[in-house]
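Quick heads-up: it's one chain on its own, the form predicted alone, in structure tokens.
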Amino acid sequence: MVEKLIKTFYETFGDGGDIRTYFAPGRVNLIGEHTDYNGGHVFPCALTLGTYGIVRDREDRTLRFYSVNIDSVGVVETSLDDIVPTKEAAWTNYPKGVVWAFKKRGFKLTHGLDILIYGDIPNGSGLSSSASLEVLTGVILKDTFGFDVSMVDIALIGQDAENNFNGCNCGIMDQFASAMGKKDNAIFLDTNTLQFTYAPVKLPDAKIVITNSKVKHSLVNSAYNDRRNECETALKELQTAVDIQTLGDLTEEQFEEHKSVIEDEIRRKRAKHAVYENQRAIHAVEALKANDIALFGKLMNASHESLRYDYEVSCEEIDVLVDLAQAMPGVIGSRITGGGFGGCTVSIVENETVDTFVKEIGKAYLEKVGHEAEFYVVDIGDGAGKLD
């Protein structure tokens, strides 16, 4: 793979110089769902798919960047003196938006850079594109000059990215589980404090399998917000009875206890499954701890019952597959995973299983809402970093 990327990056930039590869992963979200913007933990792991990054010094202060994945674009050009997100620069703005939180913070970059990028991550399954390619670009950045920053700091400027540079309001999970993965680990996360424990997920016996609805759905913006919003009124209504910071901070009892003086329904309903699900990604970590896989499971299926009639941020074709999955012998455990109204569902599936489930799961998807899933059986991997 990596000598055929330093081939096509010849072919595009040149040749001679000094060739450096980095990768970074995606990541997938076990358990712990729409809790990070609402105190809660988090408990994703790193994924052997990402973006990987062949670079080159340049002697001037010109940027380039080309894409394997949309060739047809080209090679994009953009001076270090003139960082700012453009309609034109497509893709590039995710790390020119990485450059942009770098200098924000005093970095000097001192030349320019031909960069190329391949990533093996599906577009649009929701396992984290933008926040690998974000998180590659600070370690390439931290190595070629040598920046004083470490790899919590690169994804915390990731996100500052995406947030300030290109606009989108997302928490710090994608971007810490790409910088901070750790191979045969999940990441235990409190996003209100960001202390985390690694948690080794053992399943001799089993495979995670991520399966690809190949839908967006075109609310999950607004929706999002909505989400929030919701949350947020119905924490500072719950802060009149208890004292409290976040939603993160109440126990189920604690909730049930005071979750009267929520008064519209809808926002009762979106603060319980912020309670509940953090109160499950604390339980599903004690499980694994234990290495009781059953439980987990469990507390997976469950998380997606809160997700679908509770938070409501499932839709029609993941419960297609969801519902498949759980009905099927061999499946531990299965739910939605990322932020919701398509993407992808995370199972953990017996190792006898795996290919009854691809196939059966796929065919009957394909009977029930007329196009094909996509099925990733995926390891988990390590964080970012240069390639030897």
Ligand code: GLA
Second form
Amino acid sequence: MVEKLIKTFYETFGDGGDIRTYFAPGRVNLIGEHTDYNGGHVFPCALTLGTYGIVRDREDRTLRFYSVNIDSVGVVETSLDDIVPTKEAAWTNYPKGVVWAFKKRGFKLTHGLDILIYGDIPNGSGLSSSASLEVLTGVILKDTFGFDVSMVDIALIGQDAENNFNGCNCGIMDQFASAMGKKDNAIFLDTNTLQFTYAPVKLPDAKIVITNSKVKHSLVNSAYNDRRNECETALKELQTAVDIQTLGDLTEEQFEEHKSVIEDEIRRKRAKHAVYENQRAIHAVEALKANDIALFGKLMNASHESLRYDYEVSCEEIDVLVDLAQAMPGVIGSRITGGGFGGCTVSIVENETVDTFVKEIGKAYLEKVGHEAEFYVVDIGDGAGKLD
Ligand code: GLA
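For the form predicted in complex with the named molecule instead of the form predicted alone, what are the coordinates?
Next comes the full complex, and the chain you just saw is listed first.
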């Protein structure tokens, strides 16, 4: 596949010169949803699906981008000295944002680049195609210019680009998972301190199955930023009663004791989700470590219920998928994953049930919703880097 991309690179940008190849994965979050901007814990893992970049140095100060996936946009050019978000720049606002964030930190990009991109994560599916593109760009710039930044810095730079160049007020989870992923492990990350541990995901009898509802979500236009604001207001209200920095500081009991200071019922539900989901993520990791996969699955199901009714980031099509999955014998747990409002579910499915899962849920979904779902039986891969 990489060879084919290199051929397309030469056809697009012309022959010659040394080229380098990079990869940054997408991610799936197993549990701990909408907790990363609330000082809570998340438990994502990097996928083997992701975004590839083929790169060649230029002598001038031009950046040229081409995406094999979005061929219709063609080659997009920009000058290193004119990095501002524009509508015409389309998808290239993501890599441009990362260039902007490096420049903002005082890093000097001394020459331009030709960059070809190809991704095998479906766009807008909630599997972090944009975060992987940001982290990919970070890795390309670090390697090309020898910048002294860690992979955690690259994640933070990617988040800065997403927040302040592309207008989505996301947390750190996606970029962190793409930068710091480890094969066969999920990352238990405290988003308040950025301390993390890797937890092996050993599932000899089961598979991780992602189901794409094919309902596209756009975090920028969705209620994602509203949820964040609602939680911030709820936190301020709680701070009048209890000494906390984030919603992640509260146990369920403390929340129940103080929740009445949150004046609005909707905000109370949002904060409840953030507090309980953080605790669920902590318990789920303990369950996984104790090899209690059944408990892990129950916590996934409870996570979905909370995202559906309290946080209200699910949608009809996703609920159809989750209801079908949770009702099927051999399914250990199933929930929406990622930002929400469409996108994908993640399910833990016993090995011998996987075929039935894909067939039956695929059929029932088509009947109920009127379009097909897509299924990916995934492996957990490593974080971003240069390919040999
Ligand atoms: C999106 C954001 C993340 C996180 C999730 C919800 O993927 O980019 O930072 O908030 O939604 O858990």
